[in-house]
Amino acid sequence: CDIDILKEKIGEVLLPGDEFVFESEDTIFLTDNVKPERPVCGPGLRQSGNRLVVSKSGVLRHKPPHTFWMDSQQWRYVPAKAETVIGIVTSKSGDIFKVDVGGSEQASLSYLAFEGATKRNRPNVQVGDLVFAQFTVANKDMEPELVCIDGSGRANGMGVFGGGGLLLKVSLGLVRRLLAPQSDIRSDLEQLFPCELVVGMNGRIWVRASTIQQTLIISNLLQSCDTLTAPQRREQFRKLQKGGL
């Protein structure tokens, strides 16, 4: 099957301009109940007809039936909609917020995208607010909108906040990471101290919790992550829990 080829390479590096082709079917039988299987592309993989070409370094990912994608370490945050990020408002002018979200352009957020928000009843954003948010609008042609709502009007934990935390610049793979269903990092932060965290795909994060020394711990410790292995950390984290540090 053609998807057997990909499946031998998941797990491995590839850089781009590495190819797999696929050959076409010819002639399909109308009493055939299988279908030709074709692979889902995620990000890093681009398909053209029967060819499928990686365009970014990284290792193969693989979600069953068909879904592959590319895992590659970066920096800098692409808008894609539907995911949640963390902003920072930059200036307000009429009805629209202009939100810095780490991309090549600034978002924008009407302030009637907030729960409860009338032309009335404004909601209370000054520049210089961190805003969770998600992406309406995010394509490589228009300015890409922010809402802090979600489809049936309810904020769902997004909006407006930011006293007494601090808010750092992670590599968007740490950010996955934490945000994956089972994640190693969260649950070994779980064991720590309790503290509040707010994870924007945008490789930002904001941290807070009981003390400031205990906020700066989790915020390096955070940073840190990006560099170490999985058995260094949890060595990280063993000689916090005893007291070091």
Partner chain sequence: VSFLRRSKFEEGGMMEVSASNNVSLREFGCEQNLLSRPDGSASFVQGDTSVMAGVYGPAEVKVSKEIYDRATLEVLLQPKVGPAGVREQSQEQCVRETCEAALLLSLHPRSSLTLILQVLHDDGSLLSCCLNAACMALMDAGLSMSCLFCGVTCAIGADGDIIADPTAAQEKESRALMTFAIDSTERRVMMSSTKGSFSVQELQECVAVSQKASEKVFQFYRDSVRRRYSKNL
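Residue numbers count along the first chain shown, from 1. Basically, rigid core = biggest C-alpha set you can superpose within 1.5 Å across the two forms. A quick note: this is a predicted structure, and the numbers were derived from the prediction, not measured. What changes on going to the form predicted alone:
- Shown in the overlay between these two forms, fitted on the rigid core, is a CA shift at residue 11 of 2 Å or greater.
- The rigid-core alignment places the CA of residue 194 less than 2 Å apart between these two forms.
Starting from the form predicted in complex with the partner chain above, please write out the structure of the form predicted alone.
Partners and other molecules have been left off, which leaves just the chain.
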């Protein structure tokens, strides 16, 4: 099986256990094509030797040249290192904040993991605050750990936020569509109302527009994107632009 057979399945629904077998790495080619093309596995796909196995049901998607992933309506979030998420501070214990990230357990966030934070200059973080943070530790054997600074100690958009906005819960598939480099959903939203969006990989979105009514309209639109097809979504946006809703 070569990569073209996988490309033929793009847009089709695949189920866990479906697999594709590729040319063995030790095959000797007598032509210029020394090595077969190998796929790059995204979420929902797993590579085992010369087999590519579907581990999550959904629709097969492709990003040129050879990246493939399963687009699914998954809602349960599993923390992954380096991913940025929206968390809710639930408690403070000593120098550590506990943060709900929507996973199976809460994550820890040190008060020193903020830009400019020192023992004397502590960040103003209260229980109930929203934080945009990044995982530095995320595996099944250790408690997840978050920071609100990048590798150079800068906030880089992370930290406490959320005054006057609305927090939504959407599928993880919709989050990936919103974070895509050329997201059609985001471009449609920008044409509708100017708004602020903070998108967490854990399926949480914070939105704020210039009025409460506009904020509610955008939040309802975003939540409906999980069930609408692209033509239905565009029709919904057109109606709003014409004042039909």
